[in-house]
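First, one chain by itself in structure tokens, the form predicted alone.
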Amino acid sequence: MITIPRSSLTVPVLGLIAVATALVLLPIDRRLAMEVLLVLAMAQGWNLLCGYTGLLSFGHHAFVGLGAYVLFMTVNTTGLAPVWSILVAALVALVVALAMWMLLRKLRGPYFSIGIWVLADSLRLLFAQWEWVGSSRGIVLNPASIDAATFADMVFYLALGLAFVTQLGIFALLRSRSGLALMAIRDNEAGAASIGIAVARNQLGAFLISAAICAAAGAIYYLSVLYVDPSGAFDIDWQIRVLFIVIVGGLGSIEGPIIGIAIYFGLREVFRDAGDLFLIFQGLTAVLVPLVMPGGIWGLIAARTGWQIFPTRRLAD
């Protein structure tokens, strides 16, 4: 019988708890920490789809913007608390992602990538013309829905909670039978189908999970700034960030996006006042790392050392 050794789960879980506790107790810039946590959640969600199913998405910024708009309209029209409106945003993203999947499910390779990019841009254009959601002017969150005294802390804890649940949830998923199926699909889609793995169902599951995570992250981020407009919420820069983080850190691993996050925000902070130097070094990094380390930085580390901070392999008794 296949089992999961208790020790292999205890260490990463305790590590996540220790990091979360440190973020709460240490005197850090919580605004920056919030952004790091939200982008990490997005990167892990995107990596679940692209790193384990072989479906390369260039359109996940659609769910970032959709989540933000759904939260704002839910709060402003119904008075529902922002915390619960995040759940509404994730649910709406699931429905929209399912509709997208019905259109894209037969596409593979660059056709899928370009198809979802076109759909994402179509959503941006729709919201920019839709008067009920403010069209290109955007909308402001109803100030009566927030408590100014606790607002900043609330947003930080929401981001921390999303990142923690995403990290732990994806780890648990990849340790399950569904995780084994996803890894089989990643390695050989035709071979996985030949041994009875439901390829389309597992790909759909990963797609829906990644969409919900990105929508929740987008909702929390734009909640923090109290304003959303189509050009910002549906900006492809969200997708570019995630793509850079996962590819540089290591596609198809939980550890990879964590390393990618450190590199992305490290470069951004170093070149904060240096104008376009950040973009230049980001581009150089994005080109050089795959050339020297095709599996990303974590891929090289794992190959040389055999380390697994988040072990996804299940061992037999």
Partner chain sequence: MSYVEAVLNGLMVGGLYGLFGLGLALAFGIMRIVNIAHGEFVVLAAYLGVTLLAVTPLPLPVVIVVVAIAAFALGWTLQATMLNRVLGPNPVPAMVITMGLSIVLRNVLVKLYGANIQSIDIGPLQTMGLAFGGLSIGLLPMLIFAIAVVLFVGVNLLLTRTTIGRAFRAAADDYEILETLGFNRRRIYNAALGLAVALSAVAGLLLAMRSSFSPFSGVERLLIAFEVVIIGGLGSLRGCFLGGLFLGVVQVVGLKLYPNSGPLFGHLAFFVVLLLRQSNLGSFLAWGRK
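I've shown you the form predicted alone. Could you give me the structure of the form predicted in complex with the partner chain?
A single chain, with no partners or molecules, comes next.
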């Protein structure tokens, strides 16, 4: 029978528990940790779509901004607690993503990439015109909705929760039957379709999941800064960051985005006093990676060693 060895769960599960414990107990910079965790969640979501189903999206900043705005408007107009408003944000993103899919489903390859980018840009322009959501001035979160004493801890734990639910959820998904389909599509789309895998349905599923994750992450991030405006929330830089992280780390693996995250935030700290140099360096790296190591860093490591930290490979016994 062909299965994934059960024993292979020990390392990743213990590892995740150890990392979570360390993040909670150690005296780290919780603001930075929160950002790292949120971007990790976005990167894993985006990687599920692009790394596995081959739809390279250049427009996921649409969901980051959308999630942020839905949270702010829900909290400010209904008085619902911010924590529950995150769920509302994810749900609205699901609905919007479904509508986007109707528009984009016929576009493939590069057309999908830029089509969704146009959609994201349209949302930015619409929100900048829309008086109810503060137009280009943006909106401030109603201060009565939060407890200042516990607020910083709350957003940190929310980010931690989202990152770990995403990480474990995607790991579980890839070990399931659907995961097998996703990996088959990643390895050979036409081949997968020819043995009866519903490629379009899997692509839609991955698209919806990635949209909800990015919306929740955007909601938590802008909750933590208490203010949202269209040019920040719908900034293409969210998308560029995620793309850089996944491509450099390794597209189509769970380990890749984690390595990419370490490199991205490491570089950002090194170039802390030279933001423009950091961006130029980031661009140069994106130019070089497809030329010198097409599989990203994890691709290189996995090809040399065969390692899997999060095992999803099936073996015959």
